[in-house]
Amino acid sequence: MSFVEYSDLIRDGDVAIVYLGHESMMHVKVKQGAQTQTRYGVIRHSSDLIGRRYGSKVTCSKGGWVYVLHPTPELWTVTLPHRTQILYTTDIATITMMLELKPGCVVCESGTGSGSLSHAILRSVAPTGHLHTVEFHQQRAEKAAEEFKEHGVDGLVTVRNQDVCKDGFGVSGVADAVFLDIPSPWEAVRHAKAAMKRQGGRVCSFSPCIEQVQRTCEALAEEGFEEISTLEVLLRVHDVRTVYLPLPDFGADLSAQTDDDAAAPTETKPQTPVALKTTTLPREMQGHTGIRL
């Protein structure tokens, strides 16, 4: 099993993701001889798990069932343990997008925090690509290298514990691309660029607070950066409802009458109204997670 690839069978060692709802979800590590309780009942790893295809509806103690899924980036954001605060799926597809990442790339990340946007990072530059990720913070940076191994993934991925505005990534000239989650992503601009490779490349800064936008604006301008712009994502959720719409009366179609059709009375024919689907905006709106450069 490996994040950056699919397997059809759920095997021993595996982390798999147990789908109990769409608001719903828990992943577990296979383990022969294991057991998992969910609210419909236990699931035993050997009988339930071990050898059924991915995507599997299994069937639990209590008579209730789950369906057991693939491990990929966005189901592990939804499910991974926290360590810290998270980026989710739609901040993270933001970055991917403006980092230009694909297969192949050579990535700078700090910090690690709890792997989230890591793991999306690894599927976009897999299986060529190679994401340097640096964690201040020992315990932390321990357990995301334990994830990864565990994961499938720590061929492509190495993990330094570090203070990156102080010693930097640990590469230098070398990165396509930079992504900046620290608090105060100013004081490592200069690393970042040592990192980047000589032409080209891009970095990206994520920050909730506009005065830490800012700051990291000017340390971009004075080491040289250019196109330097601001990036505001808000997730807004439209309510879908149905409506009920007349169709207007053209009248006949003259074009296709004959002599006798013109020469006969009409009968005005009542119009059914059609149903549609719209959409509305909510009347209250999250605010943003953070800001991105």
Second form
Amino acid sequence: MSFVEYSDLIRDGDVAIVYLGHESMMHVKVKQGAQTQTRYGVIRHSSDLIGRRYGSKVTCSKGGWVYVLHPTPELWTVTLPHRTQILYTTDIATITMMLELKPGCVVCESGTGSGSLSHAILRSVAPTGHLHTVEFHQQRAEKAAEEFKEHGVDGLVTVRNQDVCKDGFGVSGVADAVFLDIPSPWEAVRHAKAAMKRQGGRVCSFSPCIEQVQRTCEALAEEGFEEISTLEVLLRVHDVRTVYLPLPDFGADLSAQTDDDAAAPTETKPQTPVALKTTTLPREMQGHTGIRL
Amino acid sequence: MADNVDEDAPYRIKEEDYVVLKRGDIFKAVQIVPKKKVIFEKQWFFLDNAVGQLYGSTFDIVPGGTLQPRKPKDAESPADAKEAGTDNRNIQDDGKSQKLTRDDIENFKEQGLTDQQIIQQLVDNSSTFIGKTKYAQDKYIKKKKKKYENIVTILKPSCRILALMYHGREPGKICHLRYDTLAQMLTLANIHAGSKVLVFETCAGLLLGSVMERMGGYGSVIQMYPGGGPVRAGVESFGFPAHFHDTLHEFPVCHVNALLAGTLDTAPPKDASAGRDTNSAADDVCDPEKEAREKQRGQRLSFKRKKLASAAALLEGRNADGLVIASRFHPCPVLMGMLKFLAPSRPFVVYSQYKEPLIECYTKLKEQGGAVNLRLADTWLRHYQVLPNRTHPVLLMSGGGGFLLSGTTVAADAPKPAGAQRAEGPAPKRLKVA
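Now show the form predicted in complex with its partner chain, given that the preceding structure was the form predicted on its own.
To see the whole picture, the full complex is given below, headed by that same chain.
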């Protein structure tokens, strides 16, 4: 199994995604002899997972069931253990397109954080590209490196434990794209430029605060970057549901009487509410986690 | 120094390259053909001088219609005025502040003044310029630049640039698929090198090209097409290397049912050639042209049949890795039909300009089973102007970018009785993830 290539069967050592129900998933490290507790009962890896096809329905000990899914960066983003605030798929998708990521690209990223974006980048640049990711927190850097290995992508990534604002990305003149998600991105702009290919490339920085965005835009302009644009993307999820709209009772409809009914006024039948399939929105639209430039 | 030239080669514009011309927010996709005039933003010019320059370079269009590389940033910002005002309380907007007439400006153009010089003249002859605030002066100069600068930037095509171009120029051709929505589709469908992706689109080939770009020439893409033939004009604009087209297949949807039923016959017809020969034996001797045409037709049909067979072979296994749909057709039957070709635990994404057809798809999928993580969503996109003391939102695009229904396939179950709620699990006390 790898996060950048599909396989059909679940194997010992895989990381699989267990789907429990609407907006309820968890990741599982598949291991011979191991067990995983869920609210529907126990999943026994040896009999229930290993050798089964990804996408299968698995019945748990209490009789309830779950689905086991092949890992993807998107499923990982919603099930990974958070060590920092992470980027979600909506922003990741926009960043991927704006940085023009594709197979073969060399990308520099800082900070690695919990690796949410990192996995998405690796998926997009595989099999011939590379990701240089920098994380100044030692344990997070180590944990990220461990996870990349477990997920079968360590050949595509180099993790460096250093401060990008002081020491840069550790490479120069090789990057097609650079991504910054750090508290003071303006301090890393010159390092971004140094890491990028001489013939040009794309830079993107993600910040929650407008003041950070302003300072970073200035720094980019000073370093000679062009076509600086700033975007915010918000996701709106629509809840599909059936609603029932009752109909009003205006009394017997006298104009509709025919000769046959002349004997007695028709009884008004209570009319059943109209079922309408529609969508509703959450009361508040989830605010942005940041602004991208 | 000789090394540099070699290193830069992949980044240099070549003849026959497909490129994108850009000025400000206007884009146009063209091909570099020597001595061929192109029109862009009401100007005619030749692209010959661009050959050999680096992608991303900006050029002046000089009178005569040739391109001249623009030196980076020298003589920039005409009229960095020493003086500026504080507000506009005394500025009359009476249209009389500019002393130069249109004739004067035409004369300047004929005399061969550069755009920088013309703008400088305008600034010098504006009675109100000095009184404007620094910000208003900047805005004035920016406006004049937009009008008088004859520049064009030449870019290497990419999904990002082409999506911006189509959305700005011809949104109707791409079913109003906004570029951020396209970005979501590509990521949600986990498009990556080495997979087998099914595409059904009527977006002039923009979606197909974007999928191909993200696959980098690895794996395979099968375009399912309605009607007589696949529409792919947009794919050309991406300028993919020739070998990318080896990964592209096509399959007409009119044969989908036959393929699913196992009754699609792609074997060559047994006696077709023999039949033709006996019928036209007498004519052949007298009409070598006709014979040649018949032979060509036979070759074309055989070629078509082979393509059909190879696409069918890829589809038959029902093990595709992803499905993306974006078209003017009602998405429900398209989705329900094509889902059958996907392996379990694989993503699919359907785009529709309208929400209601996707509600139908959602409902059908819930009844039928075979898919989880169903989500109907749209994205709001906001652009910001970021300048010192002038940062503010510029544009909010909402609702007009279309809607997406995404999900993941799972192993098919026996169809559930209507009204069964088990799919959601016991209701309360559910842990929310994400």
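Throughout, rigid core stands for the largest set of C-alpha atoms superposing within 1.5 Å between the two forms. Residue numbers count along the first chain shown, from 1. Everything quoted here is computed from the prediction, not taken from an experiment.
Peer 1: Fitting the rigid core first, would the Cα of Ser24 be found 2 Å or more away between the two forms?
Peer 2: Comparing forms between the two forms, the Ser24 CA shifts below 2 Å.
Peer 1: For a quick test of reading the superposition: does His238 move by 2 Å or more at the CA between the two forms, rigid core aligned?
Peer 2: Yes, its C-alpha moves 2 Å or more.
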